[in-house]
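Encoded as structure tokens, the following chain is the form predicted on its own, with no partner shown.
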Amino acid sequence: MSSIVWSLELAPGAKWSGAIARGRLVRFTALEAGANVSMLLYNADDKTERYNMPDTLKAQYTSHLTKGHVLMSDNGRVLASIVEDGLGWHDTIGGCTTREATAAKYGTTSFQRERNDWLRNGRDNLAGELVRCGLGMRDLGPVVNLFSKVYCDEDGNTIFVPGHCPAGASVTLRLEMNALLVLSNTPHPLDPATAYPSSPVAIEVLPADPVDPATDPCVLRRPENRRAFENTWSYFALLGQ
């Protein structure tokens, strides 16, 4: 894999947002077991376009995300593709934690009392980063929970799978559009662990090889994927990019 052009270690409870150019890889690596990174994606050049969870799952006949899947926008384009994945399952139906749920599960903390050791939650983390990016709470949509596995049983119960993410697990996205990523390294809301998870996650940005439509597994996975890629390529062709 090519040289790393940027990297960051996202500490437990931390948040981050930033724009990353299309044609780059973003590799996430869990530095300890039990990681969960909640992620929002937007078109960095037009933030009214953002990740669409229902269309992503419906178009690819799946309830989870792994290598070969794409993350579709609400305009039918591809924001990112999953090109490498050591876990085989990432959740996008479980949502993110709230302040109330975090306090109920792990105990009430506050910045005024615990300072930087207070237990952060996904909703507040993402909301804070959205404001930094010129967005707001109404722009908070479904998240992708990297490293977490959630499924529904025969009775319709939503089940979180403990122990799914070992230390060193990684997943790599290839950005198909200039994308704004908004991240929160906070527990999955269904994680039954009674101790606040504390896995740092490494984030690395690397150049990606050009997409070959004739052989690329993400393009070829479903006819719906190809159409979404074609919409994306047309978007940039019309912009002269």
Contents of the next structure:
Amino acid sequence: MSSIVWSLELAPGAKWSGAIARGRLVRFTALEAGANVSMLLYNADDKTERYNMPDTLKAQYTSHLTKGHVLMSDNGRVLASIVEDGLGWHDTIGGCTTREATAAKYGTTSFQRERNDWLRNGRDNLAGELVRCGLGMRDLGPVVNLFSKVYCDEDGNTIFVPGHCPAGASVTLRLEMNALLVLSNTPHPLDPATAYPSSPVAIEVLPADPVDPATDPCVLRRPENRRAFENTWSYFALLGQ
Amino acid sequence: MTVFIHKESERRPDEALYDHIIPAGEGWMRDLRPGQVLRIVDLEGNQAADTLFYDAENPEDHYSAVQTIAGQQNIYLTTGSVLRAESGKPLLTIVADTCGRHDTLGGACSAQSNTVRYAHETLPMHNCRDTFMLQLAKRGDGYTKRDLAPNINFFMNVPVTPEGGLTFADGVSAPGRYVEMRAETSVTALISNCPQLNNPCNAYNPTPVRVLIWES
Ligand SMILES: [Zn+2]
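Switching forms now, from the form predicted on its own to the form predicted in complex with its partner chain, please provide the structure.
Expanding to the full complex; the earlier chain stays at the top.
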């Protein structure tokens, strides 16, 4: 774990987007308790292909993500696998905050008044990065909220679990395709905390070991995962990569 | 929120301004003016009507599962549910429901997701995203695959467990059950009447649905 290719400390309220090659690990670490990073993923080489929440959940019979799960694209391929996870649950259905909801919950702030201490929101952060990458509002969809837990009771009510993420918690993705990641370090919209939650998150990119289809837990988790990996390997075989 | 608010509609089919049957596997795309009411009828029971909505004044603002869920803090849809766009704007409100549960998380089948969920050999099978894309192609207006957000599956039952599992349960619908919704703004509705032949939810037998529209 010595060969860190790149790292960044994503400050509370900050956003980031960038392409990361297949065969690399991305490790997210909450530097304080109560982190939340809203994440979108696209195929960096063909941005019409993107993370698809329903396809991911249906194929793996899950409503949440943890180690062993994969993030599937809307073209039946694996964009990323979760290879390490200290938390056991990352939210897929909560969405991200908006400017209106952020102001209603934590009070109205503006750059004019608070300068860079004004309270950023998930949708504006993601929208700006999407436009920078040649995409737009129509490309917004369900995010993965790393570090947050939301479960549904028997009646379908969505319930946020406070205290789920301790300081130092980490989750590691392995990229199976060249992926554009779009990130926003903004509070989970269902977090009941009355003070704007803010935890810096460290992001480190490292090389991954090659995937061994015979032993890899993400490939072997379900026959569905294996077929999605096979679709992914076919895609790169056709490209000669 | 609640589980199921059973509410029958007063509206009579012979007073509808529009009445149409969508056969299994076919698509349908049409604009609704503010106040117009759309009813979708599950004619033979346990058929999934995969449905998307767009703000007709700003088609880049599509129906959003997560905004809809967040707005009511519940994943299921029934009478009173407000269907929201990605911007948070209310698109439609469900005003009657005799089914009991409508899915927000399952999305639409596609050729590619069929290969993942069932078998590589299912690639040529007809699927909902092909239907959506054909409707978008015929419509023009700049719609592309980018506009295919996670959709509503009316009449489909996809329960989520408190432990974080997701299951496909037998349908709660039955012949003649319907859902009715009022457009809160100018809305474009897009339906794929699902042709899925691999799913036991509909007894491997896709069937027609009926759509009716009334003036307010
Ligand atoms: Zn379908």
